[in-house]
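The chain below stands alone and is given as structure tokens, in the form predicted on its own.
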Amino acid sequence: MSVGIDEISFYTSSYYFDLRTLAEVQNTDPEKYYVGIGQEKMGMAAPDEDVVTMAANAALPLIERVGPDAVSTLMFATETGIDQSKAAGVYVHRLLGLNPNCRVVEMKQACYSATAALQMACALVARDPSRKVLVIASDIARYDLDTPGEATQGCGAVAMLISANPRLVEIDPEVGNHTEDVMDFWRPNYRTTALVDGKYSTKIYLKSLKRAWENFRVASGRRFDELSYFCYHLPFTRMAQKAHQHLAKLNKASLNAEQIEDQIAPTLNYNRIIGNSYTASMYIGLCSLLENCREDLAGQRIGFFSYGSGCVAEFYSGSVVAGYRDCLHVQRHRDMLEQRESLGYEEYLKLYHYPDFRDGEEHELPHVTRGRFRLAAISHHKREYVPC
């Protein structure tokens, strides 16, 4: 028995803001986002928009086809989480209408969680594997602005419905972790944005992916020349072109420049336009090279590295089910995409600063989202979500 990822979906904001704007207002050459970091436009989310309502517009596709009662468990990964008691999955769980009986969980370390709840899930599957278990990923990337990582902002969520005989990817057991106490992005209680030393975040990046990959040989016995893609953790594209860089060199990998390009290539797309959204991020990549490689992924093995700063890394593999491309949301995604709304600069500003309620008094938010859900109000320190 196999078990793995039976169907996938994404979503992001209905805004995003280019990246070539925030050059001109920066008086810098574009090429700089959109070569050196490898960015073009980064999502941002409207008022009526946040982790909540990305993942129910993100899983709502899975749950029409399979119906409300056919999810055991839903676990929710974030860092960017909207209450320190409740799981923000406990409000996923109404406004999808899954059964009473469904559990709910909600995981968080950085970047790394989604992982996390897809090892979880399979697990729980193959103890049961009448059971399905839908995974959550879902954030928001938030910086200081006039910092480096103001480009590197985005949002996004995507769902995952781990199964028994999985329609998408099968998920090999093996994995090779890495953990270590270090201090290279972090975001304490008191601040709505991340604190980060990106030279340093990356020197950990590819220290963990060194020694994820070196624990993954060991259990799985498996080569780099094995696995045909590489999806990697996207707080922005040039990281992942670093990264398999550093690993094709790691094994003496007996390929030219553009054949290492082509690995990761596919993997890219959606995140170029998204921007980061952290725990959903890897996946997201994940969704763009199953709908965007134009060869034929069947039977092929992909490697997956998930990194989350703090730091806890893991590197592991799945293999892409014969029929796959019967299962893509493609059409919706490319929709989603091509009607979101381009902000000005103003604009964006405008939604960077838009009010934090914390006051505990009655605030009615605007109806902005294109989505099918929305945050409508907060009141008495309650969020209130509706259907749209």
Ligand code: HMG
Contents of the next structure:
Amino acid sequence: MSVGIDEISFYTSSYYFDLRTLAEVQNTDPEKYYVGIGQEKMGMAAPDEDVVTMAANAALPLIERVGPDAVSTLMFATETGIDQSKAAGVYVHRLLGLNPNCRVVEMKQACYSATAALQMACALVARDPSRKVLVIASDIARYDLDTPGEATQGCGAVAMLISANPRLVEIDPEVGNHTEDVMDFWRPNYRTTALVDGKYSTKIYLKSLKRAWENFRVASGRRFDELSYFCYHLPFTRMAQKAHQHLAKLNKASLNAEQIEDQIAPTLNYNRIIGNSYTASMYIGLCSLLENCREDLAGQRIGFFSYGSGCVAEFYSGSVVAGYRDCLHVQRHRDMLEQRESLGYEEYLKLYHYPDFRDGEEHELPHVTRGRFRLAAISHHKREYVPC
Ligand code: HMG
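So the form predicted on its own is up there; where is the form predicted in complex with the named molecule?
Every chain and every other molecule in the complex is listed next, the one we just looked at coming first.
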């Protein structure tokens, strides 16, 4: 019996901000963003969108197909927590009408926690193959204005149904990990934006890739040339290009620069126009690969490198299942991305500074989102979510 990803769907905000506009305002060459970090647009959440509404929107097509009673556990990975106690997934559980017997838990370790959730979901399914576990990763990446991190903001959510005999990707049981206590990126409880040592974070990312890969090699016995495509954590798409060149070099791969690029290029399409979505990033990259790669991926093995600052990293692999193309939501994703609205600089600033209501008064939020769920109000310190 195999275990893995049976279905995948993602969602992002109704607004985006073009990095060309940011470059103009900053008097910077737009190529620094478009080419230098490989990002064109970043998702900006509307006042009535957050990790819960994006998560419910991402998961809706999966639940519409299998029915709300099919899910035994919902694992919600995020580092944009909206509450120190209550799991954000509990709101999603209600919005999707999941069964009261379905357990819900929230997981955190920077961008890595979706992978922890996926591995734990696979273990739960292996214990009882009749179960289906819904893994959702949802985040809003925010940095201070006028810092190097600003151009790497973004937001998005991804939902994956984990089951026995999956229709998309069978996950191999072997993994390689690397954990190290470092301060490359963090967000203390009292801050709404992340603190980051940018250049250092990219170095630690590459170091962790090497260590996790070496550990994976020992655990799995697999070679670099047994993997056809690679999904990397995508804080910005250029990071994956650097990472993959690094990994190919470490393995003395007999590939030219174009072949190395081809192994990751189809994973980058969506992230380039969404920005960093932390926990969701690598899995939106997987969606991009499955939906945009012209080659038939059936039977091909993919390498995954998940990285969460702080840091925990994991390398693992999985094989694409024959017939996967029949189970994708390509058109839905393309329509959703096309329908987004572009923001001018002043509108971007207005949204960036939109009040974070903390006074316990009643605050109704304007109906802006194009999604099926929205945050309607924050009242008496309670967040009120409704279907649209
Ligand atoms: P920066 O100082 O703005 O960028 O910071 P730079 O000056 O180094 O330029 C970036 C690249 O653009 C360089 O290329 C330049 O040469 C190039 P590189 O040397 O790197 O190959 N460039 C140009 N290219 C073409 N035309 C031009 C031009 N000008 C310059 N005209 C940095 C970049 C990534 C540090 C910054 O954006 C940042 O701090 N970002 C946030 C941190 C981050 O994303 N770190 C990634 C690793 S950590 C991670 O992935 C975890 C994370 O997702 C959080 C989590 O786990 O929860 C962040």
